[in-house]
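Below you'll find only one chain, the form predicted alone, shown as structure tokens.
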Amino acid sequence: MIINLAENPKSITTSGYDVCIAGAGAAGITLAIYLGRAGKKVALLEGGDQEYTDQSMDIYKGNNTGIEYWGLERCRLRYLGGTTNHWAGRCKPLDDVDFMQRDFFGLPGWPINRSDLETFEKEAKVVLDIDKDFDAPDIPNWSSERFIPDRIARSAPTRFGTKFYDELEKSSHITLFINANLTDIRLDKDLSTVTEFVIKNYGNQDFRFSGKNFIIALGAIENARLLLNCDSQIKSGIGNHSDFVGRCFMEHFNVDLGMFAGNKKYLEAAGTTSFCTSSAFSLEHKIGNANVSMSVSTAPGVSGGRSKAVKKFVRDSICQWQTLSELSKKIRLLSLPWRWCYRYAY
């Protein structure tokens, strides 16, 4: 069943649920579907509509402080299906090193291991419409203990709001509420148990949802913003007694390493290639898991020139990279108008 709170329904069921889930993106919809199939009574609460609206997206806006970053409303979508509505479909499995206790971060790490997820990989692929294994491209003559070809698989890509719409609409166990914005989480008098979700439509009308279990599945940024904003009972925000909520946000940190100009047949054969750091390399250098990607540009842009000293520094640094020692011998720097680049000297 689907109920639009923007239409100011006079009589709806807001209590007696086994689970109340806030957020109908990839995580929220998947949880609701599986719980509904198991016979649980579920309230799935989506702040946006069935389609994109500026009214909903404006709620994602916010001010950045510190390091410059994209506007908070960029890269995310706030309506049924969430950000899967513009997801490209790239899927990459986590590695063992991602779950290791690594004191160089000063963080506790995950309370689970990679092996704990393996049981669910087959089901996850069904949800994401992946019918292949995670494979790395075969790169001729590539041998490195530091960088290894990336193992990925691609979803259709799956749009969760579209794929599961009929099941959500027809389910006798799931009620999907759209234009249902979670604005507060209420706790009991001991401040130890959630008692209800405070939901508002865009007319500022209140709806109090209660149940046995409560889940917030709003995405990494929005989960943290919500918990910090729920400060009517706990001044620092719910779950933030250690001032840790939101402290581990991590985006795809992109650095442009430069441009290569070279033999067309080799570059076209390579296409777009992505490498990830090996676990040994990550542990040795005390860094997180990372990717290095290369792609062919048919229309490279231009940028300001670089000094001779900078060119020399980059050249010398590359020559020290063990895996590129042979390659670096074939590279020479070119001085081009408004651009410096590397060139393969075949």
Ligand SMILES: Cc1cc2nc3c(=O)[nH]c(=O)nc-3n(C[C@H](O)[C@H](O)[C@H](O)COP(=O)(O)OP(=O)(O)OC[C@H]3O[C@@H](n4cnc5c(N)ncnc54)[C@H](O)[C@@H]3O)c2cc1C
Second form
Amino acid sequence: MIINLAENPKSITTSGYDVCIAGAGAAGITLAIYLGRAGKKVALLEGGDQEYTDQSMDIYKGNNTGIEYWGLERCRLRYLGGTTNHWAGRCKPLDDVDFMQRDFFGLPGWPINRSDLETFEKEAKVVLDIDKDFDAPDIPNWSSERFIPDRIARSAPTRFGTKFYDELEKSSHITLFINANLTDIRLDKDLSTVTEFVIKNYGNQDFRFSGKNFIIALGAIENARLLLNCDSQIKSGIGNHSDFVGRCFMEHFNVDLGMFAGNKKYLEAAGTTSFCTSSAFSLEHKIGNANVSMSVSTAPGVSGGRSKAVKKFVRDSICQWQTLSELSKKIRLLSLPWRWCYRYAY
Ligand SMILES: Cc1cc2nc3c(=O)[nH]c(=O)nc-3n(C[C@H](O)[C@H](O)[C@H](O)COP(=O)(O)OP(=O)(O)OC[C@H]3O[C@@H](n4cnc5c(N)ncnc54)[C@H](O)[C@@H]3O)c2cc1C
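Could you please show the structure of the form predicted in complex with this ligand, as a counterpart to the form predicted alone just displayed?
Below: every chain and molecule of the assembly, starting with the one above.
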């Protein structure tokens, strides 16, 4: 069943759930679907609508005071399906080394091993519509002791809100609430157990959801942001007694290595290739698991994508802007290699 809290529904069930899940992106939808199939009564609470809306997206806005980062309202999507509405679908299994305690990080490592996840791999592929094995490109002589070809599988890319919409709507165990923003998490008097999710629609109407279990699945940045913001009972935010919430956030560590000229015939066969660090190399140099990718552009030419729109705009404008015609002509003749267009388009 799907209930839209923007329509101010008169009577809704807000208690008696086995699980209340906030956020209907990749994590929230997957959990709701599997718990629902197992017969659990689930409230899935999504802050956005079924489609993109500005009023939901505006809530993602924020000031970044640390290291330069993408605009907070640009890199994520705040509606049913979450960021999977524009993710790329590149999937890669984790390595043993990712779970290990590595003293140089000063962190305890994970309480689980890679092998604990293996049992879920098959099912995760079903969710992500992956029917192939994780595969490394066959590039003879390109492996070294430090870098090995990456094992990747590609999801469709699956849009979770679209793929699971019918099941969410028809399920007798799951109720999906849209326009349902988690704004506070209430704790019992010992401050040790969650008792309620405080949910608001865009009319500032309050709904209190309770159940046996509570899950926040708002995405990496927003989970931390929400916990820190839940200061009505604990000043430093929920779970932040060690000032650690959000401290392990990490983006892809992208470094442009530059352009390389190589043997055209040989490189063409390689296409876009990525390599990851070997475990031995990571451990020896005390670094995290890293990835290097190389995109081969043997024939830089005019982009059929982004520059096409610019050219059309300029061409259409020429007759109106006589005085700018000389400049327009120059831009019209502009020819950008694809990778440059890409770099400057952002
Ligand atoms: C351009 C791009 C490309 C990517 N490509 C890849 C890729 O190739 N491979 C890969 O593995 N990953 C990729 N990712 C990352 C991937 O999309 C995310 O890791 C994944 O979507 C995270 O899932 P999630 O459920 O944790 O969060 P999200 O999918 O972001 O879902 C969070 C949900 O919570 C909702 N929400 C937020 N706040 C509230 C609130 N207060 N109350 C209620 N609901 C709320 C949001 O509306 C959203 O629906 C990419 C990301 C981007 C931006």
